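Only one chain comes next, encoded as structure tokens, the form predicted on its own.
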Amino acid sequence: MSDEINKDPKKLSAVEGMKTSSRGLRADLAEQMADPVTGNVTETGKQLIKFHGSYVQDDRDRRAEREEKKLEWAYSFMIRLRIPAGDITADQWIGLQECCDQNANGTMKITTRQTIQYHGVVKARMKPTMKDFDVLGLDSIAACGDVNRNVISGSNPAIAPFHAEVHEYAAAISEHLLPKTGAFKEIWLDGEKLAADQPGEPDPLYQDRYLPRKFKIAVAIPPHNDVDVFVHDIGLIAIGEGDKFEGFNVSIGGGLGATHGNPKTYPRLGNVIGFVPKDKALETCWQIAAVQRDYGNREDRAQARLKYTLDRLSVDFFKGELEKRLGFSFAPARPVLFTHRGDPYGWFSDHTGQWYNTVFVDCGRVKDDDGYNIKSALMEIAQKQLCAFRCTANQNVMLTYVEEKNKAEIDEILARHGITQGHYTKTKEEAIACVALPTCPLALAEAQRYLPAFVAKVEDLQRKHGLIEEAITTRITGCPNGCGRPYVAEIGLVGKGPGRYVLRLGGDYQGERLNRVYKEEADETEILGELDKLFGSFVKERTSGETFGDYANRTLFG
């Protein structure tokens, strides 16, 4: 089968030109970083800081003064980090907490992708905390861009006898497919400059133009699906005997991106085309990403992903591809069984005898707010050097390594700092909102700021139905992106417009099931009215271990 996209230049988008011109991710990037006239960055640098792991924004909730007052807009950059599986040490964790309240907002975001973002760091704070990254074994290259972003890894250890092993592919395959470029180095680390006449160095993978779209990747552990697996580019499931680690079921290309009236986006799920031993993850990783690469659409942007790569020129033919690069065939898929996604919370230990405790954040946010002061009692915790950190999936901070004498101190640092178990419902403790307004350029509506009083209002139609102990996955996004993950939500809410929803039932809890469109456009008092028949049918009408989901979608659209 030949494909007839990007046959013709002339009908490359314009990242497109953007990318092959860079000179390996420079271009003029340092130069407008330097710019003190303006905050902000041109169009193309705008696509061009991505791949370096930032964003430009502003506060939206300021631009009407700005606009009044005749000032630019209120611009700073989101910067991501790329950490791979989350993993951060106690100094880390010291050094990143501390460059957050001098260079950035003072909130550190835990994101989706099991990482860290800085909001609301000025221009001239743009180099400082790269350096500071630097310092501390960080940096934040090809953490957003049309590359390969940072790769998550089911974060539970006692899942698995050979957990550890499954989760050092998550770091071996971000540094297999990270950008062999130096301009990270050289803009942000005054490291040494490529002459202007030279072109970027070789990469084998990227080459000049990367990939047509940004792409993901997620290492999952089964019974324990908190990466949600299935809608990533590559899903890697972990199968195993006993305490033997032996490879990867492969699932491709899913996605969650869509574009409100455009039909021909949409959310999908990845196929499973097989089994790879482990030793072969790499390469397959590796060569996935090149089909990509050479087949995916690089005229319309909307059309870039994987899975429409999949869906335009069929599973078989990606994968027959795939085969022939690969030089050996995939074996059938292994038998999997996904039970949950929640986080794991209060003390577990892993088949060594080392402890681990998963602390909730609300929103990713880790901030003092309303006498939850989560953002001192870590601080605290990494101080005294009583163990390290794991960003979770589900946007919260997992204790790790711990020894049993360190526990009870870190009980009363937690207690002390109004931290305890049970604090929250089972529903609050699985809900994931996006950022949102006021800084993402593209939220229709609210998301994070939004989500704790829309999951108390849920949470009290639970309890007039008798289901406050049940967990009720719940997720918000401002905008069809998909950030928050809504589409395998029980409850997803896609931002549509100020106040306003499209909303989203009958995922499954396990995340393998798609949820579906209930409402196109809705606002909260119209959501909570459904979401309160909804609750009073299913409480009389379930089956015998039926979830909400589940129920949603037999008696929707069954």
Given for the second form:
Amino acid sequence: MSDEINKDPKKLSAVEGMKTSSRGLRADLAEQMADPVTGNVTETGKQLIKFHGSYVQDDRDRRAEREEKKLEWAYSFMIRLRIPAGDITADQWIGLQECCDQNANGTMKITTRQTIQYHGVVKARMKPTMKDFDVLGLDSIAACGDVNRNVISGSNPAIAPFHAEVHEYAAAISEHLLPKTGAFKEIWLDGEKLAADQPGEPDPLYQDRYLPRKFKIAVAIPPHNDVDVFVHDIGLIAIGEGDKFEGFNVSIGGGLGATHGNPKTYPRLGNVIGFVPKDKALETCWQIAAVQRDYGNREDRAQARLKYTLDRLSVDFFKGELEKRLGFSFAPARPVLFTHRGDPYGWFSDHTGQWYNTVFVDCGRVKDDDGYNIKSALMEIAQKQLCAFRCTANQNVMLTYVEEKNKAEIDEILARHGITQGHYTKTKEEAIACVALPTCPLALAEAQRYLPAFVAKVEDLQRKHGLIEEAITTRITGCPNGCGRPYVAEIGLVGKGPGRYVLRLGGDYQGERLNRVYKEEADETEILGELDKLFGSFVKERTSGETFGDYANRTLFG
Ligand code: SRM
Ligand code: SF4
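The structure above corresponds to the form predicted on its own; please provide the structure of the form predicted in complex with ligand SRM.
Let us now look at the entire complex, which starts with that chain.
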């Protein structure tokens, strides 16, 4: 395959130079973090600190006030932990909440990739925070940046007898694809310094250039598609025969980010390229990342994700190169059925008899809110050591490995804090919004701060049309990057400007079909007006068992 991309060093994007000259992600980041004169870091610092799991941000609500006072913006850092498959112990939960209260804004944020973010960590508190993570046995290495990020995995243990075995792959893949640099320990944990004449530790996967762009892996355990397996660079779909876990169907090239007005960017679902036995899974992931490392576009970051590599070079070329490096061919993909994506609420047990319960966390924000006091409830449950915790890809918290004798006490604590089953509708329980304002620098419109009000109005319409018992997957993001996966929602709102969104309809309930643009730009009144009409016709015209997403797809785009 002749391909001119990446051949001319002058054409490479500026970030490429920052990576290769960083001496294993160090550059002068330690010095910048020690500089008390500014709360910010340089452009290179901004890029490199991502690989350490952090982004510099500012409070956008306070920009005008700061500018008026001739002060620099209110800079602080967001830190994203690396928690493969979202699993943490009760002690880790306590430590993280306490650390968040001391060093960040006190509100932990459960993300769509099963981990926890802190917001509002000022520069001087970065090292103490990272040290606290280390004491808890946690880190934020590679949670962001052009590397493989937090590996996510289907959270529902009742879904298959081999769930626990599959779940372990998330941690194993995460470790296998971790950058080899010691920069993290050096900068944040006062670890041993690399000699000044050394270029950085040898790293067979990432070398000195890392990947062309972010890289994401998700593991799904059918029939539950809570991880939205087809939107990741690699989607592994667990396949078992009876009680026995055998391996994975492999999907490659999913990704959602796009830019308004740039048709060269688009959301894309992955292509399933075949089946690999479980003992080949780690090597397969490693080699897919390596082929993307070698062929991904390093000139234009807007074209650098694996999805664009596949569309530029073809899926067949990529698969052929991959099989050559692996030394084996993929077997045909096995049949798979996905049925839903929402988390299971209420008590349920796994195949060993241990109990689980999902606690709904509105937009993933762990806070006490209007009598629904998640933060206090989860802290008390952790302090009493009643269970472990699992962040889900739907931004909720699952209480895990609960013994029968502890269920009643957990129920009592949840009830005392206003957390009862049926508190929210199904649509609300399955709704997702990204962070957006005030911390996300890319937000064009509100998302997490708007979703509760918007969903309440959708619920009113559902009540009006007798649809309130149905879950209609509703997702909002503040911009087209798609962090809340709005492109695979039945109702997707993608921020375009303050109070204005692209209205996308027609995704399916299982997450196997992209929705499409129904209105290029609309405000709340227009969106609700459209939904009112469509819910009305849906009730009259739906076929037996048809979901709203399938109906919208059939009648609007069919
Ligand atoms: Fe995301 C960038 C938040 C999941 C696609 N995402 C960002 C940044 C870091 C903004 C920035 O670059 O400065 C946001 C930080 C906001 C803040 O204040 O915290 C941000 N993304 C999030 C989170 C926290 C949303 C949430 O509310 O849960 C999710 C954190 C995931 C994690 O724990 O690792 C999050 N982001 C996603 C997802 C969903 C997923 O992976 O399942 C996507 C779509 C899938 C994909 O990657 O294609 C996603 N985020 C993006 C993109 C577009 C990437 C692209 O290929 O174009 C950006 C912008 C970029 O990379 O340039 C972005
Ligand atoms: Fe920010 Fe856009 Fe991601 Fe929302 S979708 S968190 S606005 S980058």
